[in-house]
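Listed next as structure tokens is one chain, alone, in the form predicted alone.
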Amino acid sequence: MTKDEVRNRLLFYQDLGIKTIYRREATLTASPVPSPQPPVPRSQSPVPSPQPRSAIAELVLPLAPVHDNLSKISEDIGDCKRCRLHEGRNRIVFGSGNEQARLVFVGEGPGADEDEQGLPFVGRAGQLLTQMIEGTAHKEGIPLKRQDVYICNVVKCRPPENRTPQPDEMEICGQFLFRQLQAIRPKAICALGSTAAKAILGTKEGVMRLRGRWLEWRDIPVIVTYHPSYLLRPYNQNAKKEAWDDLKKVLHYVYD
């Protein structure tokens, strides 16, 4: 493994909140075993990393294979039973769209329609998201369709009664989300709602404080906006214009 590959692997673990990596003890040498290396210093990125947890630490080795891609990630997920969410799901909702997309949308988790079809954002919120992407692109003179972007969620199984995913569920599934984003390496990421923002940015701030600003994940610009399901509620009509403004900003950044 080259120095660059080692560095990228360590940065990937750092994004997951892993602060220390232990070396295996040598068994076929008479020389003293070297002391473990100190943790890699954190970068100066303004985006805070999530706190480390043992569930992530136990999965260090298989997290990011060299030359990772979406097919490998999906294969590694398999018939996932790593957390309680598998108990009530019908299908794993991995993600869909252009595997070389310049723009990735990240939502919270599958709903009933998504759980039934195995595809992200196919219910009412998904229909609105499609209208937002294609309608805004058309008005701005950008030749873009939904299939040109990539869409996925923080968790891949539907939470019971569409509840917010629990922190441990987000962390276990987060390794696969991070691998998806790293494999695609889009020009920008659009986080839909507070759950996606918290998972990607490791922040506790809500959408209203984060939206409209350029943030960052692993040197990839991130913009946060409202989840389409929030925009479907009748008392949130004022947020629609803000969401369209956010989308207009990210579309021009990526495709101009």
Ligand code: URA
Contents of the next structure:
Amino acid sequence: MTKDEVRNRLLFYQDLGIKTIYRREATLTASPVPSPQPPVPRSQSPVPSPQPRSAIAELVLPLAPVHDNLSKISEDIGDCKRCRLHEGRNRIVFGSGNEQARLVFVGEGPGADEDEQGLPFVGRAGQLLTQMIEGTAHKEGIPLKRQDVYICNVVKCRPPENRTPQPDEMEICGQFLFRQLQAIRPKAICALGSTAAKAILGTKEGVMRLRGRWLEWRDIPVIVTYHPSYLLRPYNQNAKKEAWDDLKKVLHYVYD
Ligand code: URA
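Switch from the form predicted alone, shown above, to the form predicted together with the named molecule and output its structure.
Let's see the whole complex now, leading with the same chain.
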């Protein structure tokens, strides 16, 4: 198959509304050890190609290399210009914390402080998150510091005016979030707010309906709770108790 034929085939898929094609690493089939499959968002499934995979593979980047890890993922993100969010960013905010964390927190996307420092949750919402994690753990007798967990976002570049990330931005950046989660494979994931819940669980349900119960991402338990920015608003103070309850639940599950 020539490159033009492959291109036409991909354009045909695009016309059908198929935006993402996943392929396996060539080494996957050769590997004697069964390796984790590339994470696939629930809203999509791998596209069975009628053409030989090797032809299409020439045009499609590998999304989840075998033995993936955080530095590989960060390297693959590179100086990312895959979506419009790169236009206004100062820094890519990849994530921070323990690569072997048993608990991962996922937020929505960087704000101004995060964009400036290149680190997630370092502004006002971040201070509240740190306080929530360390304060609740301490009260519950769990010796846990922020650096023991891993914290990242659905999108790695700051959306203009802190707007909610758009579906295509979430889809493009989501592949890296899924790789992060798959590489860390924590004991549990805590989704902060509805954007994180939507990206991880592929649901349109709001936090109020999702919070407080165990859900799942690729057999890893997920708890959804309120985003710390939501809890900072004076009229949402009632939600704080619920957020603390959610946090207690996930902390005891992970660290008891
Ligand atoms: N809000 C987020 O969702 N993520 C951050 O990193 C900071 C604020």
